[in-house]
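Taking the form predicted alone, here's one chain by itself in structure tokens.
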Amino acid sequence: MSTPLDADLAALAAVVGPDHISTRGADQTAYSRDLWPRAQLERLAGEAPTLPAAVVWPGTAEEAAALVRVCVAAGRPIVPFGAGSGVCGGARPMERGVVIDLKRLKALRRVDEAAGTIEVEAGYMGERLERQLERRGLTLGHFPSSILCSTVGGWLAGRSAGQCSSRYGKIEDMVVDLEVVAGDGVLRRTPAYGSLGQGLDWNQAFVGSEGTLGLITAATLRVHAQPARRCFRGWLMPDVDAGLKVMRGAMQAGLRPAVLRLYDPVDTVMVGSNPDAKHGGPLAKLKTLLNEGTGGLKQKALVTALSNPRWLNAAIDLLPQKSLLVTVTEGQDAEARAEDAAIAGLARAAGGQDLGEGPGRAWLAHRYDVSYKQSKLYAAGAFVDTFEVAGTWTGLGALYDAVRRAVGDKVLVMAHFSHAYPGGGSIYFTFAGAAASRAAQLARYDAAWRAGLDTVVEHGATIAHHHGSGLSRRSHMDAEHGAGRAWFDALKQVLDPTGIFNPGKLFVPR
């Protein structure tokens, strides 16, 4: 006996063909989550994820629009999917809907070197796009850590930032126009803005909307010439405050370095640039446990240490507070050299020790490295996650201290500062914790996140810089956006009146 689901699946298959739709269990499971660490804890605790009713792979923007029309008519929720590298649960199905995977939309439609723009489809993988541009002497300047496993559409939906955002901006700064499908199933293009546009910038209604207002199928983006030269440098700063002073001074002097990256004392040891790591000090022992403590006595020691992080964090505060600052300047030869020299002057004035090119070159060589030790940590009874926020220079140091205090009795915490701008910058926290049971792990994980987000809101900072909201931050989005929540609801009524686009994401449903 046929069911409404059978009819819906048949209508979807009629759009993309039978080879590009799946209801197989393996595909449903694969598309039931992104890389949100909490989902891993849920899985270990025995919680079953919500599976999509089907996964479809449109081959053209027109097919994507037709799929939207089918889902609207059937009332089937839609979850847009890029490469699944998000870490906030933004691509996680909340209901038995349809996952629309856009990776078959992978054309570089146009390269306009005179205008300095490209038109590229949403499913284009980031690293492949950058290689294609490099062959033409160009760069997008967008280098997220996930570039090997993320798509242009995912960058746009999540308001992504690349590692060189201080020079090139975030993804929203690169957008000229977008090709989108909203709730009426019509393929449209937003008006171009910037030097040739005027009025409201409609691109920004969709950039960062995480698929809640429509489906992005393509974009026109600004590109730049490949840099002729790069200058690399590392500085061992007396403490975090000294490093922040250099970062602020550089950006407010009008410099445009590709990278200004400051590691706090713990993170400095993790990247191997604190003398303590060379002499077997306490931080070096901690590094060894985190890297190798996944078996026998080391595993027990690791779980014990992470289960009692208050004392671990307090001990770290008593150690030397040296912090590594990595700088990369690029552009024409004279520009790169001049900016490197200017930052060097600021660093020396703040008491920095010149470490030469080594740290900068090491950062570039390993900037996409992915740790495969997390699974062992989870199996050992521990967990790890990242938490990136942003604020103005006025309160960035205080925000760093406050978040560490707020979560320090729950998790081991370390951080680095990056994505620097004239007005402020981002803090990228990493925390690790452990507990005796899976339920206790989830409780501790949630408590750490809640305390961190509460603290950021109290300090008037932003609860996310580039990872998005998804499910991990939606509890605090109303507090951050205030009246903006009502504006979002109004846009939702116009662009998604049936409420099928990625329901439950960005904001907690009314």
Given for the second form:
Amino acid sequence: MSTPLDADLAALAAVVGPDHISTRGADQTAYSRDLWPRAQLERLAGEAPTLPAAVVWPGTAEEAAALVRVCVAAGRPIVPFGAGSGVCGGARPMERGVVIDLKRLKALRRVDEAAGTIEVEAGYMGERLERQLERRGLTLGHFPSSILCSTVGGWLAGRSAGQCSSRYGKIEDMVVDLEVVAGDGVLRRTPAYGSLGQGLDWNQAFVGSEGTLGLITAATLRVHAQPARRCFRGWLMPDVDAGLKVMRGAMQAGLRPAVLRLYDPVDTVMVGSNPDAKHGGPLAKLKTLLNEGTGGLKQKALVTALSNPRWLNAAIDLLPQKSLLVTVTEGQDAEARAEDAAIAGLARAAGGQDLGEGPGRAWLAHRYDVSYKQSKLYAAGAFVDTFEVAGTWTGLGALYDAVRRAVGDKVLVMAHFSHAYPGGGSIYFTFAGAAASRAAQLARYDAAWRAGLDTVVEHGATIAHHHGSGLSRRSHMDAEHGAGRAWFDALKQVLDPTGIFNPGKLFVPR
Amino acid sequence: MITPDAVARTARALAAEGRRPWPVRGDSSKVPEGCETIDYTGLSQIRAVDVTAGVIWAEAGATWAEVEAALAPRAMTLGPLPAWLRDRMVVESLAEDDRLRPSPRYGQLTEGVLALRAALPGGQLTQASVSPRRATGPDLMRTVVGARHRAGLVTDVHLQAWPRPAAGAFVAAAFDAFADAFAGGVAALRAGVRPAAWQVARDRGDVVLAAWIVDEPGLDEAVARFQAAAGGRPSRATGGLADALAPDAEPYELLALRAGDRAAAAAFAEATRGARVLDLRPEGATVYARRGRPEHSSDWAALADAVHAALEEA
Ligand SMILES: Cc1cc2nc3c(=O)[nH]c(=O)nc-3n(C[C@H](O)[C@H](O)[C@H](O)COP(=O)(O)OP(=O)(O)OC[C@H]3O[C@@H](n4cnc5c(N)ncnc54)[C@H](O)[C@@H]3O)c2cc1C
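Now that you have shown the form predicted alone, what about the form predicted in complex with its partner chain?
Okay, now the whole complex, with that chain kicking things off.
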């Protein structure tokens, strides 16, 4: 039951001060979405966004805890907000809810060089943190493509993965402990190193909870010395399977390369590394269309091509199957060289052609170059999105084929494989489609997602590797977890008994 | 033979009577008071070995030694198995969150669980996709780890296995003080060498840091890097490494020892005498401190208790 809005706003303002709460329309609109591409389609289709009742910016963890107490007492839903770079609708506000933006929690509280750990507040922006650490000769080793526009809290809440996860792990592998506020409004620190006699691993309960169990206000994370050396290489592999074999071989041999990134044939053309496709193949034309804008005839050609993706995807199947594998090893000089040589041995044995340092260095130079051409595509009547999944090495090639088949009549699809572990890895699919009307675009977009996720579930793989569930995957979360959802429900019942934390996210409410 | 479904039915029946299940393999002498035994002898098969992914699917009544034996013909391994863990059932190790494997390369055995299935107190059987990592909410599997069977009875698991190393080398360095040996181990890890097993042990007047290094891309080079980073004096006292893999099976208390905290390391060494450092990580280590399982008395333990109670009541 909620109390009158004015009283609640006054109570919230009493915690953070009048300058750190807003009910202005511009702020409500700005905080009415994250970067879930579907939201853009919805707007274009004329759907009105849900606006939060207020946005608040706590300046300390204690203030954040006090805000939680006010919201619990008032029965107002809380939507934790990092930088809003999430792509699943996780930070979308709820009706009459309060968005708590944590970006003022931006202290690097402690750098313990001897222990190799830092304690950092949740609102710290990724790139700024890495720069601070670099000055001290350290690195977190977490480099998501969104590092310029995402926060430590958002990473933790969504189980984010950086580009060097094969060496440094995902964010969940870096956690020593967390400072959190759950539904009782008490600020607590989780036990270091997981459970150790605490009955369950509290770090791994909060990491990935996407704001549904509480606020993460700070974390102690492992850091590493900056690598003294990096070795770069590119390999043109005969096909995807050969590339996957190299990735698997490297990880199972216990190597820890910073980057193992395999582009499928389409993506290989897109990054300009298939010499066979440089001269006017259908893909090269499509690449030009996607890259060079959408005026007049080109726009028509693009929308027509993406409206009939079956033919595009079929044309891709006829292309040379060569796939680019980028490798980066790093660490102390001898370690980086030895691992580079070991991977080179595996790549040669799998029929790879050594392309030298170029592709690796090009990757590094452009590692955060995110495509900002999406708006043009959307304006032209098309859409683009990505989804990343993961599974064991045994099923990965078949899963890649199956997803391409399942969505191939709806969207153009390409992929890369960029996070490798001893047991398996992830596939990062990018898809693009178009349809004549806004309603038809939404329908096609949803159909592509549904077909993709259904296929992943059928193959026994996991439906998300690092983007999380939010709203975009919650339809398949029960299929992912089965009866294991009861574990989440029990955590929720204990940590958030009034159900105010990010309701409706992660799982479809029962 | 019992099936996961049968375990689920038993779990539900016991929960309805307010009793708690406790899996055993025959011997029920160590079952805690108030718990009912479930005999997992018939739930101890190896279901499949996926050589490509390096994943073994085992029923939870299997012991670690049985899992290792099933891997051996395929030239695969779980990594070094401390003697006291060999005859523990997988389900026991998960329930107790066994962490005493001093292996920076292979990590703790419970960390190698890629997926598990469990019978919830309400009688439902969970399922899970097999994947090295995921971003589908909290790591719900970890709810049963350390829960002493209250969050569900694990019926079967998918475990990460590794190619059996083709080559390996012992290295040892002697130090005057425990704190120096500990710091040496941390420095070697930070230099990128991750021994398959290691320990710090007293050897007459010295404190010896010993490590078993396997299959690094260049083994000789890795050994040299370990020695350069760890420092200390050359030592031949590598035999003590066997102890690291076979500590006593008594209850233990684990403490976090922060790398670089010489005072804490010295105090720890003084207090415990038989120093054992386990689960070495670059930022520190989990150490064996003294006998006696820790009391579940913290705020977090109380919250965990509430989570378990919610599951039992569901
Ligand atoms: C161009 C682009 C590239 C991307 N590349 C990557 C990539 O390489 N790897 C990757 O993992 N992701 C990537 N993402 C996705 C996104 O950046 C990540 O999900 C990121 O972790 C979100 O962080 P954020 O601070 O923006 O969180 P938000 O989007 O603000 O929030 C994400 C979720 O976490 C919750 N939340 C945020 N902060 C907290 C907190 N302190 N406490 C509790 N809950 C909280 C929110 O309620 C929401 O559910 C990319 C996104 C874009 C747009």
